[in-house]
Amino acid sequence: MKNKIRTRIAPSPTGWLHIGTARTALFNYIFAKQNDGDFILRIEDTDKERSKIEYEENIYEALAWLGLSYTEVYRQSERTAIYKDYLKKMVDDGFAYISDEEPKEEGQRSSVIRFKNPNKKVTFTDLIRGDISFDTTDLGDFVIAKDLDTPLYHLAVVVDDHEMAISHVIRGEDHISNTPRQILIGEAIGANIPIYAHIPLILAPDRSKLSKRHGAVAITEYQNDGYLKEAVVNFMALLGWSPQAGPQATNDEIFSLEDLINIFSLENVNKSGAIFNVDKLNWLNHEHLIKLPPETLTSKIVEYLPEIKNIPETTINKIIALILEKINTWSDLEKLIEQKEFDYFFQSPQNITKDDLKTTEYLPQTIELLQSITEENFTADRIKEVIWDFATEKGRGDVLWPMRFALTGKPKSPDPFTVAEILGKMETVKRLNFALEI
C-alpha cells in the first residue's frame, strides 16, 4: 500500500455539502481513478458543537448522486485513542509541550498542548503551483491539541493522513497556508509527506467570494432543482480545468465522468480562480438532457406529463422534442406544466373568444389549404409551404395568429405549423372550425 496512490475527501459535517467540496472530491476521485488508486471518505467530525448528523448524511447522499463511491470511510471523532497516543509520544519526544496559559475568561481553561516550531524555511513542491516555500518561524508555537483527548485540526489530519496512507493531498488553495504547520507536524511524527496540490478557488461572476446567492448551496439543491448530475460533475470538472491543454487537448466541453477519468489532468488546473456560471451550468445540463437515452427522456417525461402515454408514440417523440428545446433542467418543466404550457396537446381550448382571435375572415382558407394536405403528408414544412404564400398575401398576421390561437388557446406558444403536425389534421381541422363558429 506505501507506494498506491491514495486521496481523499474530508469534509466537515457542520453544513451542507456544497459545490466547492464536491468538486474537490470529484478532482480526488478522478486521480485516484485514473491511477488504480483508492479515494477515501473521512468524516472530520471533531468538533462536537457544530457536527450533526444530518449533515454527515448529506454528505453520503450527496456523493452517492454524483456517482463518486469511496473505498474507504473514517469518522474523526471514532480515532481520538490514536491522536492521544500521538500526541502522547510527542510531548515525550520533546516535538510538543503543555502549555500554560492565561485564560482569556473566567473558567476556560489555562493548558494546551502546543508543537515546538523549529523556526526553519519549508519547501514543497505544489502539482498546480509549482515550488511554495514558507519561513516557519513567524507561526511560532501554535497550538495542536486543547488536550491529550482534543486534538485541534491539524494535529488531526496529519495523522489521518500517515495511518492512512493517504499520497496525495488535493484540496482548495485556501488550505496553502496550512501547509507548513502540516509538514512540521507530518516530519515530527516520522510521516511520508504526501504530495499536495492545491485548486482555485470558484469565485462569484464578480471575481468576490463564491455566496449562496451564486450558486454556493448544498450539492442536494441541485439534484432538487431538476438537474442531472452528469452535468453537475461535468460543470465542476470545468471549474479551474482547462480541456484545451494537454496531451489529450479538446474543444469539447460535454463529458462524462468516464470522458473525465480519461483526460483530466491535475496539470492542467489553473491557478487563478475558477468562476461560477449559472448560465454555463445550465447549458451543460440541457446538452446532457438531449443526449439521454429515448427510453430515458420518455420516462422521466411521463413522470411530469402522465397524459402523455395516451398518445401514439410517434406524437410522443415530437412532443418531447418540442419540450427539450424549451427546458434546461427538469425544474423547468415542472414550472412550464403548472403554467398549464402544454394543456393543448391534450385537450383542445374551450375559452377562445372572438377578441383573443383578432380576425376570422381567412380561417376558411385557411382550413382549405390544410384539407388540400394529404394526412400522410401532414408534416410542419408542408403545411408552412402551403400556408405561407397566402398568409405572406394577405398578412401573415391576420393568418397564422387566430390560426395558432385556435390551435393552443395560448398568445404565446410554438409556430402553429409544429402544433398542427403535432395534433394531426383531424384535429387541427377540427379546431380551426370550432374557432370559426366563434
Second form
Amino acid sequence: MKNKIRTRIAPSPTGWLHIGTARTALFNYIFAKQNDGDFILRIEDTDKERSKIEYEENIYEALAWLGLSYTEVYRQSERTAIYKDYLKKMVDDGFAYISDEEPKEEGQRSSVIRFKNPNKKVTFTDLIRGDISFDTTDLGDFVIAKDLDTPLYHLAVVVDDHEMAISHVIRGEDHISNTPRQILIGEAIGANIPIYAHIPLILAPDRSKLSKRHGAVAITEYQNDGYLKEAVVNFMALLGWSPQAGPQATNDEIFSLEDLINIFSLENVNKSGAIFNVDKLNWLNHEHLIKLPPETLTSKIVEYLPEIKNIPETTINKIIALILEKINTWSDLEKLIEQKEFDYFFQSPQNITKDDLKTTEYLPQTIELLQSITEENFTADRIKEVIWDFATEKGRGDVLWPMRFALTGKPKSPDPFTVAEILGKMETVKRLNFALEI
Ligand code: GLU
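Mind giving me the form predicted in complex with ligand GLU, seeing as the form predicted on its own was just shown?
What follows is the entire complex, opening with the chain shown before.
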C-alpha cells in the first residue's frame, strides 16, 4: 500500500501569521486534499524568548478564517522529552557528541551538542526545482541542541517530520539551504526522508522581499481591512502557481478553494519569485464579492447601511448593484459611507445653491418630459430615451448637470438616469421641483 500523504505547516509563533506562511499552508492543504492525505499544524515554539501566545492564537485564528483546517496540531514546546530521547540515542550511537565550547563570556553555557557530520554530498529531488546537490563538508559539525533539553530548529524539525510521518515538506525556498542538514540528521535517526518542494518567495513589486513597509502582510490585517477570505485564498494561490500550464490549463483566474483542489498542481509552481500585486488582490476581491449569494450581500450591506432596510426590496437590489460597481472591499464601502456617498438615496439633498445647479433654465422641460413617463416605465433606459435628444439639443451639461445635482446634491455620483430610476418617479419630480424653487 502506498504511504499516506501527510503535509504540514510549521509556523513559529513569533509574529502575526504572514501571507507567505499562509500561502505555504494553502499549498500544503491543497496538496493533502488532492491526495486524500492529512494536513497537520505544528507550532514551532522552541524559541522561548520570541514565541508569544498571542501570535500562536493568531495562527489558529487566521487559518480558521481562511478555511485551512488541519487534522492534527502539535506544539514543539510540549515535545521536549521526545527530542531528548533522539538526542540521547544520537549521542549513544555516535551520530552526535557533546562538545565543550570556549565560553564567550564569564558564566556562559560552555557545552553544546554537535552533529557528527559525515562530510558527504547530499542530493535530493525537489518537486519544483529538480535535483539539488550540496557538499555538506562546509557545514562542519553543526550544533543541533544547546543541551539534551534544548533542541535547536534542525533537530526538532527532523524528529517531528519523522515522528509525524510527514511525506512531503512543502515550504518556502528560504529553507533550501537547511535541507542538506536536515537530510543528514534524518539519515542519522533512520527516518524516511520526505519529498521536498520549495516554493518561491513572495516579492514586493520592486522585487525586494515582501515586508511590512510594503503594506499589510499579516492575514488578519487583510481580514480587518474588509477583504473576503475567498479572495485572499485565490490571491495566494496565484502567488507562484500558474493556472495557464499543466493538464488543466485555463485562462480563468477566479477560483474557490474547491476549484483549487481540483486544478492546482505543485508541478506548475514557478521557480522564480512571486510578485505581490495589491491591485490584483483588489480585483479578485471584487470578483468574489459579486459572486456572494444575494442574501449574504444584502445582510452585509444592511450592516453598514441600516437605513437601506426602510426601502422597498426592488430598490434595495438596485442600490446594491450600484454599490457593488463602486467597491472592491468592505472597507471601500465603509469609506464611501463615511463620505456620505449614498445619502441621497435615503433623504433629499440639503443646502443646494443656485451656483451648484449652474443653470435651472431647462429644469421645467426636464420635469415635463419625466412626467410623460408612467410610473411602471420609469427605468433608467426609458428616462434616458426621453431626455437624451432634448439634452443633446440644449447642451448635455446644461440639462443633465442640474438634473443630477438636484437629485443627489453631489458633484460626483452615478448618472442621473440610474439615480432617477432608483428614487422613483414621485421622488425624482419632487426633488427637481424643489431645485427649481431655489
Ligand atoms: N518554523 C519554520 C518557519 O517558520 C518552518 C520550518 C519548516 O517548514 O521546515 O519558517
